[in-house]
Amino acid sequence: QHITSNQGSQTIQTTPGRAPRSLTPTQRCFRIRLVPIPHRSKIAPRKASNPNPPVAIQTRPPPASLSPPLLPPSARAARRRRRRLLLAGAARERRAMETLMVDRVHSSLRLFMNRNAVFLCERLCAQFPAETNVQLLATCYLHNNQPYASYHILKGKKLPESRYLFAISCFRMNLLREAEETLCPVNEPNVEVPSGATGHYLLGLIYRYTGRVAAAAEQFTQALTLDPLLWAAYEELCILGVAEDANECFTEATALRLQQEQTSTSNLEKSNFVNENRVLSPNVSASLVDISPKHIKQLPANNTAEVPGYPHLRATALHVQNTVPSNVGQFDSPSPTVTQTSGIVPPPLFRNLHAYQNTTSGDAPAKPKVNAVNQPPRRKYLDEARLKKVTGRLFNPSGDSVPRRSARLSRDTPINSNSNISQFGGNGSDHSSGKLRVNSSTPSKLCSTAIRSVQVRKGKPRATENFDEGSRYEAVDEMWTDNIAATSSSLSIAEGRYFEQDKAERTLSQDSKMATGIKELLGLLRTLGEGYRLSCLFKCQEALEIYRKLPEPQFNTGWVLCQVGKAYFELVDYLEADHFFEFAHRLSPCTLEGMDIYSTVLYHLNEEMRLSYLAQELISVDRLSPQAWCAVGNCFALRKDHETALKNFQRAVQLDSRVAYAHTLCGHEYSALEDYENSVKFYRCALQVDERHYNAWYGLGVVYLRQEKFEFAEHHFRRAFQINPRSSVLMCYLGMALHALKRDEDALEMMEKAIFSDKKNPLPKYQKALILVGLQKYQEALDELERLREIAPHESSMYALMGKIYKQLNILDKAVFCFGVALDLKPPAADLAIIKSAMEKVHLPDELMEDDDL
């Protein structure tokens, strides 16, 4: 029967079984076969009977079972296994693949080619996506400054690790609250810290600049804890204010456990090591059993080396080198068993010098020869009755029941992969054949003994030689034998206490090392601790003084030496600071790192072209450091131009938000453009990144000062005061809103302060003298003005204040002599008018006057 069916160009054609009623449901499928039909001009002439004809096809019959046949379990086991080889075999290629991808990613990352890593690592995830690569792939996208593709790649990832490159991600990407919910989520408050010290630090930084100052030291304390040699941990510490004092922070008990950490981390090291040799030893044990000569023959050159004296004699070590180190392995090799060394053939017989000669003369007995091509190849090991008879004939000729030197030796001394005893082995078969093998480590004397002591014959063929030739030599020197088996066992037991002893020694030398050494970095963190808490309580003078403490090649760096210069700048004393900061930056021209201070120290000294030469410097060695934009900034600023300055500044601002003084610059700005509403919009951003920024309080404070809010003004220049207690400047500032709020006995004494804590600065002893001159106060007040003028005998404002004081003493030629005085100085355009009014109406009664600001 056909059933056929024209779909398109093809026909479907279709053959049941021969037996329908017959078959299964398995049985009744029908076998479709698809049929081109050819063209139609290839076609015959279609009858009118029968306008479509069927197409001829071959149609096969249905297999008489549609189920594979069944396997014997045999084949069917075997199927199984080789399923299992070739799934291990793709497998292993599969975890050789992806180690050495990962392999390739961390050596580019080591050698800086992140372009590379990214490329090789994404390869990576794309064939083998486990999170671990992931982890790597986000690694390699932050080096290559892309935290964005680090973060979506995280994105929902649980592991620590993950956590943390997630959080990392979401930090330099500013999204801060993401970050600390990342490493602190809400619904699992019970949830470590991942990456736990540098953890711990991340988070803390993230307090900190969401104004939680006080998560934000338990965080970096926390972080301390962990790790007592996290110093940025200590940094952010002491920039809050809060740390505790370094000689507590990195005390004996700090050394004690580090010095714990680190010998269990070796004693962790030395264990892997041990174990790794102990799973090489089986193997190397096996290696010995299988040396045969022919494997001899195929040692590296370096393996054999010629015996001295004896051209045809070889010393092959025997032992297998691995790559473990030497002082491990041979102290932990272990020992191979009877069962390993049954397979050894026994060392050859050393024969006496008398024999051999007696067996050169001829006194020997003759031994027929044996033809060579008669003779059966030698085997390579004997069977155990054959070894058993030889046995018996070397090492036991007479018969009785002593003990065979191997066995002597095998008790005395146990066999082991670093013993001192010569190991000689050699085929059954071929005693005379020229090989020896001698264990590398044998002593050299012992190497000099055994070789003196052998005779070997020359000129024999090896095809003649046969285990019979041992009934020629019958003499054995037994005193040589028990010589030798004395010797390494004394040997053998005398290295040992020394391999020990020593082995204790270099454990305790080291461990004194180690203490000495964390001894040492923690005394040298002690000092450059302590220094850098004092700087930022502002403690400059005790800060120097620690500072000054330190070796000469620690203190001539870049950190320390700008660190010297900022203690120097807050003492307002800017020639010794600008010495500083000017080796810190010939010593170390590519540290940024202060540079921005050292600008601001050259501005107060007026030096303009000095502080050009600076900012073209820090362009030149990163355009995109807040740095270099703000020494420029300050280069624009002392030329008066002061909005050229304020693009700079907010340049450095764009660079990097969380630099505070790059905002407080902007606001000086402003105040000098006279923006009050934007200087305190910078201002404040300065405080949100760093609350004991004292110079954004102070800038406050001028601001409302000027605005006349005097309550205000007072409020943001005690706050300053409170961080910086030493400040002259802030005292003077204080003092002067304490006299505006009509406290001037508060700001007296306020002038006091600021008098003895800088001596040098003229702007305290000037607010005292006008203090008191409100209060009536003249003789005092010239007098302060008197030492005044041995500081600053330049300063117009205060002759200006003197001529006033002589009218309303009524010494008229004095004061217009300090008046004229004033008007040759050049004094500023807003106070020169004021003094010329004044010179002018000298002459005219106090009633006449008007109120002036001098």
Second form
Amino acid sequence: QHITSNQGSQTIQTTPGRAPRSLTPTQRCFRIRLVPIPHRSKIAPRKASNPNPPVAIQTRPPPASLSPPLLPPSARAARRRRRRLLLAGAARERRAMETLMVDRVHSSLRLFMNRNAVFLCERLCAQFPAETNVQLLATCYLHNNQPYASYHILKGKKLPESRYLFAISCFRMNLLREAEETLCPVNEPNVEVPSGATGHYLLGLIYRYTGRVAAAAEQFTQALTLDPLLWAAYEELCILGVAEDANECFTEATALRLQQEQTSTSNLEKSNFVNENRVLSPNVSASLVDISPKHIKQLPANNTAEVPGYPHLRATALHVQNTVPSNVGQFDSPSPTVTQTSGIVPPPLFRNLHAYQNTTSGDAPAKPKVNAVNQPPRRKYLDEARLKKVTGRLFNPSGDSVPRRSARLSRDTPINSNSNISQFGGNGSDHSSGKLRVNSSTPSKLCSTAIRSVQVRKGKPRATENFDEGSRYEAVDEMWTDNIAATSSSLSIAEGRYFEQDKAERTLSQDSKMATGIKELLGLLRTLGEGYRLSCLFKCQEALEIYRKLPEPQFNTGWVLCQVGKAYFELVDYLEADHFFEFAHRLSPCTLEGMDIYSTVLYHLNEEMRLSYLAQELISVDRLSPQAWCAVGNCFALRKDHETALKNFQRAVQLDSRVAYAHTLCGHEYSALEDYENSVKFYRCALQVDERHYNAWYGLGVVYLRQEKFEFAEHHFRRAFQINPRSSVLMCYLGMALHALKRDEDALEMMEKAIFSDKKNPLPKYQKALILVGLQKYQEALDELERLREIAPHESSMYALMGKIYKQLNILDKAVFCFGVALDLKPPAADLAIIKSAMEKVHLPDELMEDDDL
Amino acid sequence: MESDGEEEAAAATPGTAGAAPAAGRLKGCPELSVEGDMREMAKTAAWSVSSCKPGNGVASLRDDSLDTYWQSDGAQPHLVNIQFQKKVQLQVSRRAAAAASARFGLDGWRVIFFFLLNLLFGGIQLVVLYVDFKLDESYTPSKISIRAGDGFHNLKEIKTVDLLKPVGWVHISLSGTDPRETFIHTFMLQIAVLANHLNGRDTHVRQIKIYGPRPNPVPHQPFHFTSRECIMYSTIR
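Mind sharing the form predicted in complex with its partner chain? What's above is the form predicted alone.
Below, the chain from earlier opens the complete complex, with every other chain and molecule after it.
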């Protein structure tokens, strides 16, 4: 019914809508012809020829039907004009094509059609070799996992985003030096690191991997100051062991600062972006960060953030409208009169911003000139306020008068200076998606809330139109300028005030909402950060307490549970660790991070079957993850098949050479194969990746202890001990090295400490007894072994040592008894022989004993 | 010295094996089954053979492939020599030896040798060969002798075994009857093929593996931990 009753408005919609879908020559003509209409209307006596001028202009008949009647009166002039316009039109045509292509690329990227995106973007770059397009192509390549390709096309580019993308490409290709030089050129020390917080973060990573810990920490701190919510930077600081207290980092002050930044950005933006991280980014330049693939990953909905020319988004919206023709009626619901009034009244959102302009120019409203002056700022606001609602380029008349052109230029400048790109683009993407949902009659948060508010205020259905068809108003405005400027300006003043009040209220409530949101998020980050920091400092008990403060839904997530499990692992409480890891694995079977530790826990618990099951599962989840291969390797290591285990660990290293733990495990396997040279090599690699990886320090210590380089052993154990001062096993090994160095006093002290710190650990008790035997304090040693028996009653080696002590004490029957028990407990063949021979020689006098056997 | 006694004791075993030839004849088994507390230990050793056909050299003995074989090309006995090199440990041993010489009043190289054998070298417990009578027929060894010593100059026979149409892995344990002599501590091992089946001249051996006990996961600890509680805590990974 609408379609028939209101043909005019329908055609207006469909005409521009059809164009982007497929650019057939006729449609192109439409748009070329569409352009000169306002221009022509000023010169050509069109209104006179039309019996009912306002209606004709309001409804704006389709150009196809409009042109034929125009031709007869001034055919020659029109033809001349057309020729002139064809050139200008071609340029706009090109721009439309570019816009369309960019849009297609973005939608492909958004839908993970990476190859399609690369193909289209290559076409785009061939046609329009602007640097923004090249950046887009680089982004496509990075999405498609071809950093070498983006490296190639971006080499030597100077724009900050290009530099950042180039650095990312280098980083992915492991060209750290080049990445570093791109981020902060050596000969130009004043050049700022591109893309703010993430730029600093990337630089920090590069420093970290090249072993410049202090510089890395500085970069991470800088990134964190730029963007307090950049968790990755804080995580890295924790790993480096230099993170400041999370309570300091994510404080109320930060909340305030974030909030202020929030309010400083435009209110409209905020209302549109409540849910987006980008708003929270501290400065405008930091928002460029979103170009990075990392962020695109994090914010999949915003991956159109780097849209260089935004008008294409309008094209999508229109396209969507067109493809759902049944919805067209929805926009035609206003009757012709409504269209008329809506033509008078500019879209409400920019009205209040526009009010000032209107009041100043309102003195001479009747003059068409005023309108020419009036128009550009209005349009500008339209763009900035409504952002993507109205596409400037697509519908901007190419035959504009000078002020209009300048308006466009002024609109374009901020884009070129890159201060607002991502915000514009982000908004655009949001809007287009919102629009899409509106059309499919699912109310999108953005559009619908805005629409609702306006509707409530106005109580008129045309409000809906104002939002969804901004472009139409623009077009209509252009045609209407002559007649209605006066009314429009006066009306807009009134409505503008009204609106301002309303908006102030909304802003207030949103501000408070935002404040609580920021506080809550910071509170969460504070807890998580503090827990992670403490566990990185190996203050595991404290870390566990912090983690327990987390609300249940957060606690019961894979990451947190793995962290808790890891904390127990560091405390050598493998049973508890197993409990939490198992829970984590059950909750989120696809969490791979931390699963290498889980496999080690199962290794220590000698759970062969569960370990192999875990390994199989992890391999089926992701056979290209180092964690999965670490689990497989642990499985073979537990079966004492060290060669196969080594192969698997090496595979893990190949998959990601920045996993320190995989290197360490390789080192352990080489050590088990008695290839100490290689084992030392791998431990060193692990330390190169992460200097605070105490397992590698420990591994080195063990190797040196075996090689009887006791000073070295002591040094390395001490390093490990300094990193993880709570581990009773490390204390014990340090004590063993001290004992080997004949510093028995220190060794005993260390053993005492180890026994004290973990009562369940039998190792230091046994070692202490050994030291005491060496000092010929037999009774004390026996006492210690008695205490050991309470923990581990079925320990063959303990009885063997006891038997030896009884032999020394000349309590022979007890000695024989102990040796007998030791033999019953199935010692390995090597011990079996020694114990048997010791048993046989019990009754021989001491001189004939070969003590060194024992 | 202990080493001498050990070798004598081991040398006595061929006699016992010869006394009951039917029972002592080894047949081989298809699976290589070795207990978990043992490990292959001759990877770093220097391997040599008395003679070989081109293309069937000493490398075939250690390539983990049962399809390739070493084929001798000369007069019997055919020899495989395995020389263990533990340079690092030799260097280290001097320290321990010095301590021991003070304690036992032993002197010089005798002490060092003594320590090398007892402390630093895990000892050899098991020699495993893969031979296949079905494929190699008259090339299959029928009588094998194992000899040990410091070098070529003082090798002593420690064990002789007879094989009866063996197919698969032949396990030759070097343990003597005395429980104390579970291991052979030596620098060099020689495996001599004294005779072949069907009076064959040259011989085929497909694989040789040497096994000894694993070192203690906790360095310098006299006994291995056996219970789960202790093993769990004994290392960091």
